[in-house]
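Next up is one chain by itself, shown in structure tokens, the form predicted on its own.
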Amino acid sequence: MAKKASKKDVAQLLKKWSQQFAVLAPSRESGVAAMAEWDGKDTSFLEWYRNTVVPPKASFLPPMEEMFRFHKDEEGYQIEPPSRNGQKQLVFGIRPCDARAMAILDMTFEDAYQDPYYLEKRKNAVLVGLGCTNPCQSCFCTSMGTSPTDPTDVDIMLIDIGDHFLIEEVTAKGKELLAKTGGLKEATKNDEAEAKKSRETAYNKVSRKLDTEGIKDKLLDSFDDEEFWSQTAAKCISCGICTLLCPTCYCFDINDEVVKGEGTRFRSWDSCGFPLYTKMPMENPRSEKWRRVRQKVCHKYEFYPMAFDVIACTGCGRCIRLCPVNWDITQVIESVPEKVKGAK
């Protein structure tokens, strides 16, 4: 059965979670949108949030991250791991579009290959989704398998239901996290009816759509088509803000500090769309903007699918709306040209 909270007393039940895990919450504390450590009382964007601007993704792959210590002595060059403190994280609010994007994720640090910097994280942390009640303009969850209400990638979801929230547990993670938190009411078949009714009010306010059938083909088969490729890229100024503020993208660079044979090895946030991405000691293999382009379409659409069998695409929105020059990636999609039958 489902339980039940007030909106008003969220900030009661954020303080319990309080104890046992380092709460991270929307805020716009920093200048911008982003999920940061909950100050203990503030629950204000209850009312302002839509989505955060830098996505959850941060809270497991930060910007810059300590890998490992370095010094030298007699005997070589001595490795000292980072500290772990194992401390556990509570996300709350999460969209399921960036619930959706951490799946994706796991994808990558976890079935490619292991990546303990973030499975640690990872294993310790609950996501407490939050229903999307406003998508942006910009957003086409819908079109990519998800939806403002989907509760499949978080442990415990929330749906607003006027003055209260109806809470569902989805995983075991978060039936034993609820059973542990007290204070909260039995959600009644009424509750549960207009929880369905939010859900549905929500989903059809998705109004931008993208047909996704056949994608992964089209570009492969477009792959060298230049010309296409060229007109894609035009007004594209190489930022790269639609691949670091993308949910499902993880391109990193490493780099050593060293300073009298001590240092650090730590990794950042790298785009494929920065003109020095990938570049070799005599050359760029992608020099050209339409190859990198080219490629972070590519990427998510056909390269990632081929690889994993699904898009690494949420629908987020965040790459048409936070982009300086209006660049579109569904108009992109859309664009693709057909192969026409019987051409080589």
Contents of the next structure:
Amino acid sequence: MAKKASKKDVAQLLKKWSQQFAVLAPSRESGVAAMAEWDGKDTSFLEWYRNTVVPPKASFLPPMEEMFRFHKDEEGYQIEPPSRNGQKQLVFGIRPCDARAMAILDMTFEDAYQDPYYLEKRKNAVLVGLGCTNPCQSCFCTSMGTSPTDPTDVDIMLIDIGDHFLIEEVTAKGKELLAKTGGLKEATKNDEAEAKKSRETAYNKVSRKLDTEGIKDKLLDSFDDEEFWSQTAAKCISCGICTLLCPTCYCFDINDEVVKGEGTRFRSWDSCGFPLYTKMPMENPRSEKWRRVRQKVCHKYEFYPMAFDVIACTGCGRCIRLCPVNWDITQVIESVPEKVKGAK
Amino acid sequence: MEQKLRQEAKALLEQKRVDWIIGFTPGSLKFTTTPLITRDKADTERLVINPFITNNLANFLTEIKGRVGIVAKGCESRSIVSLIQDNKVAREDLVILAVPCPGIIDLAKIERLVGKDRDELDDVSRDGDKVSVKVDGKKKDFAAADVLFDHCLACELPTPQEYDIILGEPRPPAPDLKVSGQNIAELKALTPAERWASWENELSRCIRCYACRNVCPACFCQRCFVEETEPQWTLPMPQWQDNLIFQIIRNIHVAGRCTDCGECERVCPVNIPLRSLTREMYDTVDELFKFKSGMDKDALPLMAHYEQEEAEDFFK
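Follow the form predicted on its own with the form predicted in complex with the partner chain, if you could.
Below is the entire complex, every chain and molecule, led by the chain shown above.
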């Protein structure tokens, strides 16, 4: 049975959770909307928050992360693991699109290679989802197998029912936390009905639609269509906004910083939109812009479905909203040509 | 103006005077446009001129092969002239379609004024010095000066000087350096330590997407210093000290080329006030060398020549 909490009591709820977790919540304190350590009092984000600019993946795959330190002594190179604070994160207010993105990232990070940096944070974390009431014009989650109030990929889901949130325990982890939290009222039948209405209203507000039927095969067939890809890429400026701020993009670069014999190895966000990404001593297979744009589109809509049977796009719309030239992935996907009959 | 543009652009393609047309067409989000780069004369019907033609289209010239008909506001024309000065583009390969520009609307300013996101606005329209915003069924009027981009308020060349076809009545410049330079004035009022802290704070957000560099017509290097590894001028990780070095060197590299088009600041996804750096450099260049980039295509590039009367205070 679902529970409920007054919006006015959110601060108290977060305070309770702060005793056990590093609570992250939407914040504009840094100058851009992102998930940031909750300051212990401010819940004004409940008013302004639609989604963050920086996706919550940043709390699990930070823009820059220390992998280890090293130095050389008489016995050779010595390696020290990074200092870990081991603190468990509770992400409050993650949107269903971004929670789905985390599930999509998990597939890569716990595939053949188990990535300890990502997985340690991820396994210890609790995701508290907050259903959208006011999706953006760029949102198209309902076309990507999720919705503004989809609880599938969070531990606890909150649905706006006026002056209260309906609270759903989704996973065992979420159930356990809610049981420990205490002080929550039971939701009534009326609350459940309100939540249903709230869900429907939000769902219907998502106006951008994308038909992805057969897209994997269409992309496969159009892979060599240089004319199409050149046209598609023409206005792209090869910046990293759409990839770095994509909640499902995970590429990173690895660099060493060595100061006076003391070294640190870092990994940091990288983008297939950059020519440097594929630069090798002899050649660069993606020196041309259209090849990089094709890679970005195909990775999400063709290669990821081949590997994991899911499109690596959740319709969060950041890439559309933030693009300097309004390069719109939904328009691109819809313009991928059908295979011409009789063509090779 | 729009009709004339469409006719002219179509004629240019039909008469094979150009291979490409670069202009603006409506974007996929409210109150946006998107660059249209086309060889197809049917596309010219989609060209628009409105208060949301934000991009600096000159940015595409260095990568396009062939002759180009390009829609140019004053700022674009200056970037084009600067590219001609640097031998990056040949004047004879261009047909410049000049748009006398009254300034572009900065939706972020409207968002702050009405407390709503851009996609929640019903309408934004401009009539002379007035911008009307319809939100929640109510109409609110603002002075254009309150909702135009800062760089537009500082604009010294609303109508291109260098053009082939002009699409409207020329507009006189009326730069308001006070309002457009407010950020810089506030930064200058700080102590060096406070200013340092302020930039540390701002640049800590940088994610190294390089949108500021890639959107900049003046940043045309084939190889950017930031990607060099021998020597490695700056680390590719987004730590603020390296972000600062990136911005400072980029700014020095575009000195004498930056036309204050404001694109770097507009596109920054994490709201770093980059124009405070670039505009300060622009003014410094003017003060030291009496040089405004992109004003005269026959002038030599700033860093490629020397005048005896130039400031040389650093030789001491």
